[in-house]
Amino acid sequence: MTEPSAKRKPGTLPGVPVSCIVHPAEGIAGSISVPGDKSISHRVGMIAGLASGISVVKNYLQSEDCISTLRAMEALGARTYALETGELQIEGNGGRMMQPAGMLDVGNSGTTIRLLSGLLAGQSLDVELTGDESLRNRPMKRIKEPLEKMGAKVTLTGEKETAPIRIQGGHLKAIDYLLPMASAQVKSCLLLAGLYAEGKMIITEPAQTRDHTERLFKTMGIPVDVRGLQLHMDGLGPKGPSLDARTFAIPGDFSSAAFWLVAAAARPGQTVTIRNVGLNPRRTALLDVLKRAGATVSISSSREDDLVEEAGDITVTGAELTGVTVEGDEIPNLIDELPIVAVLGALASGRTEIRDAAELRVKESDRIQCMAENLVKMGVKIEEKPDGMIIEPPGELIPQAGLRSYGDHRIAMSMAVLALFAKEPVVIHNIACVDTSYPEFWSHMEALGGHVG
């Protein structure tokens, strides 16, 4: 696959973790289109890679994580081609996966390793998957147990029952399974494995999570019956699904848009519009948070052909924000936005509380601890909790030291947004991780009124 060229950031060297300086901004305003949705891109890359024929994908996210999915599917027999138009062609393997030549390295992508494990569980293959140091510390027992109940052999060779993962596919039987945590990745892993199982799969969630896999299945003619918190699906047995290539148009990533929506919300009178961004109601919980905090939010729908999910334009106009509490059932549909919600709390008046979010501790970093440490360096008062934090904003944001990304893209981008509101320039270290999800982040920051040096 031909990979896109990235704009080099100030002071960077190829392949070397770098730092940047974010300067205070007088305002953040304007209109942009964010890159394609990361979660949908992963799933489209896998499903198109299983189809017969050549699919055309519009707005596939050209980030490190999503390229990892394409490379893995190529190792399993698919082919991908980047076109000069910016579109991507994926020539599927027709459902006949081939034994890869060696271990599959999926970098930092938890979505790739977990979802692909589900696909591989029903194949007559013996495949080992690994990733970078961060990925090799993320919990994988949560997929091992149900996949083994279905009949696959799953070996976790990491020191803490983590990756590398060895998947020895087998003859799968459908199971009735209650997810022990609200996780779209675990749910999707089991749905993909269920394609190759015999019998009826029943998956029960403790709370609603992202439903991109279910929606994509329906787009491809794979029936999934959603009954509240339960999903029912008839397995197709070892032969799996017969999928035809098609055109997929992927909306912009709401989680990438979230940084600019919060930046605008905290500037009274400032307005930012994000064009053609995904409006899946299980992704947009942040909009309710912004409204509760006092910002004005408006939405207009898009009617672009071939969109795999609803999309439209979101406009946020800023105000004097007040603190909010986020908790309970809204957490699973806000999980990626919680670092920037913590930033919102630092910019609002009064107390902001994040509860019921212990899952943040097992993401690319311990996002509760890492956000708390960075916010304290900016003068914010933080009370860290096992499942969240209490945030009391300072009178002024004055950096006491350089901030760290901890190798986590969402930490880096969240703190970059906060730095726009500081009294002095802020140094953020190790920003290379941003490329895992949003390579255009820094250029978009400057387009909206920020300055990065």
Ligand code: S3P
Given for the second form:
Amino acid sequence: MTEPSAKRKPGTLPGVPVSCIVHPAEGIAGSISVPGDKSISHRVGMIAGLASGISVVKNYLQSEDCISTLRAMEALGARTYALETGELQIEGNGGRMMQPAGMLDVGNSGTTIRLLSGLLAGQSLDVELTGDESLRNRPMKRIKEPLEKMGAKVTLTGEKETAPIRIQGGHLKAIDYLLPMASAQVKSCLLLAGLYAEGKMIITEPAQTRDHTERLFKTMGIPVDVRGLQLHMDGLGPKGPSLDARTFAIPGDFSSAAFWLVAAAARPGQTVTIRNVGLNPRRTALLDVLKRAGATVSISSSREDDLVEEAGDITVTGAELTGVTVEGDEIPNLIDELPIVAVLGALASGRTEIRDAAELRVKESDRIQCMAENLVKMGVKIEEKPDGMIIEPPGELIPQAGLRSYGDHRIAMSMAVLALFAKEPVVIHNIACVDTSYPEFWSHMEALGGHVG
Ligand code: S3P
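Could I have the structure of this protein in the form predicted together with the named molecule, to go alongside the form predicted on its own above?
Everything in the complex follows now, all chains and molecules, and the chain you saw is the first one.
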């Protein structure tokens, strides 16, 4: 496909780790639309890549992670075309997966490697998947074990039972599987493998996680029966599904909107509106947290043709925030927002506590440790726990050293939001990773009143 020209800050080069300086801002206010949802884009890229005919995708997220999914689907026989209108056309392989010429490198994308492994498990192919250093350190046994129970051969050739992953697919049988952790990626990996299995798949989650795969299956006419924490699905056997191309409109990514919602919430009287954001309740738990902290949140729903999930405009008006506790079943529904919740804690009065979030340690970075190290440099008192942290805000945020992204997009963006509230300009190192999910982040920061040098 033709690669989009991401709007970068002046002076930066694609792929080069660079630093920036975020200046204190009077406030963050205004109205923007954020790019397409990352989780939905990956799933639409895979499903349209498997369909027969040409699908049109509106608002596909053109970030590095989602481009990795398209490249992988191309290596498996699909074709993608970026149109001048910003829409994407995906010509599916009609379910006939091609043996790729070499290893598939999916960069930083955990969603691509785990979901694609599920899809490949039911194909008579032998495919090796790898990624960047961060991805090659993330746990993959969580997909190996159930996929092997189903009958695929999965070899983890990385040092710590990690990627590269070699999938030798074949004839799958359905399994009844209790997920050991709340993970939408593992659940979706098994749903995609289940499409090619013989028999009835039953997947039980320990807590509800994002359900984009189940919703997309229903849109495509694949029945999935959701009974509380259990999913039942009839496998379709080795031939798999027969899918027709269609038009998919993807809502804006709530996880990208979250940065601006928190930035507005923490400044009394400031208002931000983010238009056309996905409102799937399995993604929007941050809105409850913002309300508990004292901000005002209002939502108006939008109706666009071909929208794959509900969407709307979210308006947040800021207040003097108070600290919050975030824990339990709420965690999977704001798992990617926890770095920015930690920032909210640093900007609120009183103590904020994040618990039951040990999964944060195996994301693109160890997000508990990386957030703690950065927040301490801003004078925030942090008590790190195995499954979260306790945050005590300082009176004033005074940077004592440059902050680091640790190569993790959400750490970089969370720190940039915090820096808007500092007493002095803050240096943030290694920010190229932002392009993983939100290439427009810096230009949107400027559009809302921030200044990045
Ligand atoms: C995702 C699921 C979550 C989330 C990730 C995207 C998905 O990960 O953190 O950014 O698209 O299914 P886990 O499945 O590891 O919880």
